[in-house]
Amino acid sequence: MPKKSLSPTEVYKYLPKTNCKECGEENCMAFATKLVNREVALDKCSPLLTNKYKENYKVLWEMLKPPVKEVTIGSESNSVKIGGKLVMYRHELTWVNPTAIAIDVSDDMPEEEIIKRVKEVESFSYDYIGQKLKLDLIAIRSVSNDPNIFRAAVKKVSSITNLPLILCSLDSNVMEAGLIEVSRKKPLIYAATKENWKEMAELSLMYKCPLTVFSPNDLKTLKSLTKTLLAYGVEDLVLDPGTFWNGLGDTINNFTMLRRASCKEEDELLGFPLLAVPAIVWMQPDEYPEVTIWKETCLASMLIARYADILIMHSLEGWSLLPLTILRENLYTDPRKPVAVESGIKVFGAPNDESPVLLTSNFALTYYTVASDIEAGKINCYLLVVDTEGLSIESAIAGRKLTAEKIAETLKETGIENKVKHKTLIIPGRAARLSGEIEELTGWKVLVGPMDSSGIPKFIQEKWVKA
């Protein structure tokens, strides 16, 4: 059924009609309306996930399935999901399955260098407002074009990492040599072209691995190949329309046209995840490596924003990868909701019943900044995190999301009075205007803390007086 013709009534027919509100909506019809508008996910309906409504779920999934198919790379123990996009623009609905980033190794590298690069990929980790930013896959390229050498490289990489893999060769004999070693890990095969599609399709079916379709700067052939491969029985496809530094316009245009065709025109032949290869810039490196890395980073950042579901990169420089992973994190958060942490009591160090009690909002950036400053000052304390719906202190006060009443509720709900003997609360300097109301409403003495959380250690040292 074409998604454009769906109406809330048609979707409603297959919902449980219990009006249980577990999805957060007032009734099933409201939920159906949001489903049609792509504002909620089908899995939000808990009753629909039970055996009683199993068949209804299947029907609804077919009616509402994402225009971009979700493809899994890797084994059950460690896999990466790519694609699965419901919408073209992130302001329509949160993008799912963040762009996966693969780092390449090649079979002409010395074994020591392969090991070193794989370990660097695994050790890349950065804490960013409560999220752990990491790299996702290893892409093994055949440069030798020798099946035995490629097989040895694949075996070595597989023996030292559990990360999902991409095997890269246009020679089916070389590809099969690699697949023999890691078929259980279900790597992504890169790639089928108009010259080798049949051999690669056979390998994809034999080893049950997803297959990349590669047709550089030729969307017509790409679509034709996809149609042929689907007819041949290969279902899990990934599309690569080519990545070019000297041709940025064509690169961005091709990725945009493919995503538009799937999300806006419902072209199922093009409704697959998109793969980009920013590492292409290393085929013609600049005199200075930093310039080549910069080009690769620019290319990758544009393609993360313009619909690439998976990237193959070469550089392992932190100044390249860190901005890219932060950009990815920011693009794949819900643009309609500020990033928030769970409200309640947070414990720092080993506080006792005489330790200070501080207060902040649940806006993630605010919370992690405050937490970092408390940890840096090695302060033993309790931090009350108020649910301000993800707003910062000043915005929350202006929007009446942080009020004396809300703080009184938090004091009561968290049971902080049972953890300390005093009744002194330290509030942020930016919430100073609430101090009088808080004291009147709660009976707690309020100390107005510094305007910036970096001043908390000094403030505690100089002004904290137990109640």
The other form holds:
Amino acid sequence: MPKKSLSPTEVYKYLPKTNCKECGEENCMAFATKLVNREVALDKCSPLLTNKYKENYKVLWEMLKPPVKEVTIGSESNSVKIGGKLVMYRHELTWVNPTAIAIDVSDDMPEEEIIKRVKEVESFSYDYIGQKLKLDLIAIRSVSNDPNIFRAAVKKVSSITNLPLILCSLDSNVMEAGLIEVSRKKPLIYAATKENWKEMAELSLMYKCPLTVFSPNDLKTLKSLTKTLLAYGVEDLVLDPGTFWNGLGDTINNFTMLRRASCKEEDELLGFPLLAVPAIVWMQPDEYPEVTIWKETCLASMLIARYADILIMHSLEGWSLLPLTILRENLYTDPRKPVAVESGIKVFGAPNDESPVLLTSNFALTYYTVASDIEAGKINCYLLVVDTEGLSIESAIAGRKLTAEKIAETLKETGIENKVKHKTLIIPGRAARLSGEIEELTGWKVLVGPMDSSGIPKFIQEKWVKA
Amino acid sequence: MSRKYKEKNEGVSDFGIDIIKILSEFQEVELENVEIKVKELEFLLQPFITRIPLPKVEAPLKVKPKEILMEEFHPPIMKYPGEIVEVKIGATKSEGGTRGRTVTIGGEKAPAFYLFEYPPPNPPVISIDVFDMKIPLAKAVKMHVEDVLEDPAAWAKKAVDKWGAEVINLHLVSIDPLLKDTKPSEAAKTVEEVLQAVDVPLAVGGCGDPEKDLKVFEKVAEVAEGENILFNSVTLNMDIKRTAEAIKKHNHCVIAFTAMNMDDARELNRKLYEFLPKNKIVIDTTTAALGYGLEYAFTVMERTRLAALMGDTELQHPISSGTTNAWAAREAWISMDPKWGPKELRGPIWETVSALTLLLAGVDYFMMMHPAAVKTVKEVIKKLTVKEEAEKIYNWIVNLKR
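Show the other one: the form predicted in complex with its partner chain, since we just had the form predicted on its own.
All chains and molecules follow, beginning with the one already shown.
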């Protein structure tokens, strides 16, 4: 039975039905609804955790467990969770656990280079509408194929960062050398193949670390290996069906088949997080590094959209990682969240009756961008938020959701006329074409602001203070 | 330092050369000069390592398998009751037009690039934007079209000859009553000039003013009779009857544009069906930029496509995307801290990533701007539709060059 068609009544059957409200909900039925919508964790029901309801808890856990297993990489204090997907499409239910991004270092790199790369990964940060976009892990590759050299590299990395790790080698002796160094940090082992699976399974069990199964472009072998490893006792698996630039069609196809098999057919042998390696483009780099980085970015972006739960990347360039981290942030937002903020007057700082009046749309991203630019410029002003039905300025104008009439309405409804003495309205540069109509319709003077809200502070300083 | 593009081809894919050529045409692009040194790898085999004592691990109760337990993999194929209608754009001489070629989009019987089920019968098509007057453009785009900014015919020719536009997307922005208020007859003349300059199919866009667009569309439809132009676009607040009748009478096709809302898309289509056959309608559910609502565009498109395949007859149309909207993202064009790279790279990659994401949601017709983004998306579409042998990546761990 597909999990998403689970009904609250079925879940309710196994709840204590005492309406104790300990979970914060009015009654058990409300809690059941939230459980089905994945808006609350099962453990919030404390009576369920007692011995009395042990069996019920088990049943509910089975009922509610995601078709893609959640796997944790890292120690308790520093870990990243991958997988745990409940659905294939983000409109069905929010995608959980954003695609983790690992950056590689290798054991043949000079120590300074390793340190430099790790520091760059750690310091990567971009402020995006109230979020800090970050990178997640370090993948350490053994190029030397020498246990001692690998161990030294792992030790070095581990000594300078708390980021969770992926250890990469197909040689179990090399892998064990690395694991000995960092077993407490529970790194992800990369990888078990049809050649080395038994040795890697032993290491995964002995060191209690999650294990990647690598079977490039061969899903039959991948599934057989998964079955074998589960029978062997390894529970936390991650699947790598291979990432190809030449063979991109197969890559997208494989990732799609795997996710559908787990989410729609509930194939438990394939219900594990998926790992992609956009870094493979560096096996045959172009004469110009920008071209290779470009390809890696393309591969990574398509795989973020098509079901990769974790990526191993080589490029550390900002122009590559910025669009990728933003794309990931975008696709992993809750699609049920409204796109719009409340319309009306927003007050910034301590405006008086001579302060500027600006205007923007109620599209959340537009609003927050404008608001943060006003705040950054420490401007005392009023911001009129027009109900554009959650569209950005340009789309709203194209779709006739932002018109002179609508603006006239907003001016009236908000009562801004009673708050300021002047009658000057600053509109976004992208709404410039409406300025004549607005002036005609409202009697307000229109100042056309900058094309991008980052220019607001400068604009106010030059145009308002003088005016 | 700026770098000169070297006129040699050895060992470099066409794709790579093209991208770098496009990007390096602009002298101010500052690209790091990087030398790739392939270090000779030394293999020192020292298998002996000391093992630290570990806590005892509970052995699983099961008997550990000694061999791989073989299992079959069956592609998880589904049946879809619906399919997407095919829409042809342009008309050759024998079809009543003057185009050297036509393009057909749509016809899907499965979600985008579910190759295991049903590969797309018609690969998605890339059109390039051309404007009928000088408009503000991001520097990274402007540098490629500076010489043709005020000559739409030359601009169109450059887009086809140099960047491989499969359709020209002419935007008659100057007709805007708030801009130049160009007369319908004059606008139609521009259309004729572009038709003469290139032999690919043409899409003609208005300014967004529902009344003026209608007047211009009527005139253009008439003078370009039989060319099967894709009109961009008809909206719910236009006089749908008159627009559709003009398109039908002179044998053209149209994009039905709505704002990220499937109900609006259905409503507009229902209204159009009264006048136009289904295979004359492409839908556009709005494209937002990466970082500025791309996820909403992605999900509305993906849902629209899935609903159509599941049998929603009012949504079974090819999807168009104004991917150029990617440039509305400030990260695509502002100067940022050098760690985020030059905007000459950030801009086109922004458009590329936006396009690739939407490609996977089901877009059939892309309206794009930057030559490097166009080139990349074309290459990716080819890679996704033409079966090629997967490269050998088994040893990627040891074989990455840097």
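Note that the rigid core is defined as the largest set of C-alphas that superpose within 1.5 Å between two forms. Since the model is a prediction, treat every value here as computed from it, not as a measurement. Numbering follows the first chain given and starts at 1.
Taking the rigid core as fixed, one finds a CA shift for Leu402 of 2 Å or more between these two forms. Core-superposed comparison between these two forms: the Cα of Pro278 travels less than 2 Å. In the core-superposed comparison between these two forms, Tyr307 has its Cα shifted by less than 2 Å. Core superposition places the C-alpha of Met29 4.8 Å apart between these two forms.
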